[in-house]
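A lone chain, given as structure tokens: the form predicted on its own.
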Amino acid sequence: MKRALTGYRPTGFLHLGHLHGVLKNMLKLQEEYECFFFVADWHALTTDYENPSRISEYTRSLVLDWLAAGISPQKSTIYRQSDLPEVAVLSLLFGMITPLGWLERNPTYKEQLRELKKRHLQTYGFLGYPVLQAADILIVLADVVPVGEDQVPHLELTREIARRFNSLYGEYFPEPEALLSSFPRVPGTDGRKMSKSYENAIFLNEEIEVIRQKVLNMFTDPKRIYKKDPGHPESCPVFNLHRFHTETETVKQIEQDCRNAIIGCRDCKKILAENIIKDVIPFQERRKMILNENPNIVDEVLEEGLRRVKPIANQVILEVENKMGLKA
């Protein structure tokens, strides 16, 4: 069975965008690959180093959310990045052979510098993010990495680093393939892509009444001023979110009623709110049940994941050091 690896930064709580993108994809992966899912807490420091106080809290919440969503510790290896120092060692060694130009031309680096202007990101750690990412992937000799199309250039840096190592010291590392996955654009409450940083997210573990109010306060069709005006559902965030939580036939009816000014925006939002709540409640109940049955479940899952991944990482470092002439 081929190995797949994916990591997630603990920079906040999970929201509906993660449910329809990351979590559903992880569930599919664990049935088809030998999976390694890790909490990328070192990566969280690349952008949140000035305020790391909640990284530990978010880490525990993230693992618990994975379990509640159906990620199985028996089928997948779940671990915390910082528990595996071999990743840092491999990142250091990769840093010795990675040309500076490769990092500076990285499109993700340039994009985030533009988007996160309020943060001081002119750091070695942020520039070297792809090197650490390459170490994450290659420390388990992963064959595939699930990515969206916009992330393919980032993964290509890992492949380039693997090729450069193999060229300098002899064949060892695989060149991991991009497992192109469909990560749908889930609209937030303001119409932009749902994101913690945009403060437009509906979180999976929020109180039901909070979810309801967030939906009722959502932006709607900007061209529809009065209920009697015909709507334009294709440009309405509420309608687009219906696609994820409302049955297909009902969505078709809502679209028709909106265009014909039969249904108003508030009524449309009420339907959406109840459908989201219906989808979220089972997740919240599973989460509570898991924690109530075993308050130490997160620690146990991370310990077991580390026990599994540690021998693999140790062997990789041993081979790398031998090939680089560091060990006789």
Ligand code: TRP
Second form
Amino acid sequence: MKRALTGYRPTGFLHLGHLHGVLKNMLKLQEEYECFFFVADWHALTTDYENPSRISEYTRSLVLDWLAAGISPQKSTIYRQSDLPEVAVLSLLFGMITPLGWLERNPTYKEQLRELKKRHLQTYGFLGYPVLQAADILIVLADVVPVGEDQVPHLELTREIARRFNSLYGEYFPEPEALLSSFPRVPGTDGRKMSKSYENAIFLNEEIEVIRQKVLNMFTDPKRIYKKDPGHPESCPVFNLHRFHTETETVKQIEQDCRNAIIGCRDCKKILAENIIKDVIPFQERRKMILNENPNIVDEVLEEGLRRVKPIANQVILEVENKMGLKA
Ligand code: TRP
Ligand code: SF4
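Same protein, different state: after the form predicted on its own, show the form predicted in complex with ligand TRP.
Every component of the complex follows; first up is the chain already shown.
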């Protein structure tokens, strides 16, 4: 079986956007590859180093969310980046051979510098983000990395670093391939893409009553002011969220009734809220059950994952030092 690896930064709680994107992708991956899923807590530090106090809480919550979503610690190796210091060693060695220009030209880097204006990101760590990511990927000699569009440049850097290592010290690293996953655009309550930083997210662990309130307060078709105005469902975030939670027949009916000014927005939202709740409750119950059965589950899963990944990482570091002639 080919090896797949992906990491997730623990910078907040998961929301519906993650459910329809990353989580579904991970579940599918788990059946087709030998999977390594890790929590990239050092990567969370690159942007949140001024206030790291919640990273460990988000890490635990993330692992529990993975389990509740059906990621199996038997099938997949689940671990925390900072538990595996070999990653830092490899990142340091990669840092020696990575030209600054590669990092400075990275479009994701430039974009984030522009977008996250409020934070001071002129740091060594932030510039080196893709070097650390290359180490994450190559420490297990991954064959494929599932990525969204925005991560393609990072993966290209991983391949370049692998090539440079191989040409300097001899063939060793594979050039991991991007497995382009589609992340559907899930609208948030204001119609923009659902994102924690836009404050428009409905979280997976949100209280049921809060979900109802958030849905009832969602933006709708701005051209539809009164119920008698015909609506334009295609430009309504409520409608676009229905597509993810409501059965096709009902979605079609709503579409017609909205265009013909038969259904009111409040009723439409009520249907959506109940359907989201129906999707979220089993997830929340599984999460509770898993924790009830074993309050130490997260620690145990992380320990077991580490036990499995450690020998692989050790071996890679040995080989790397060998190739570089460091310990000759
Ligand atoms: N950069 C990824 C993100 O922002 C997280 C990540 C860190 C990652 N290391 C990785 C993803 C290695 C895939 C492989 O989502
Ligand atoms: Fe949107 Fe539903 Fe109102 Fe139509 S009826 S505008 S789909 S909220």
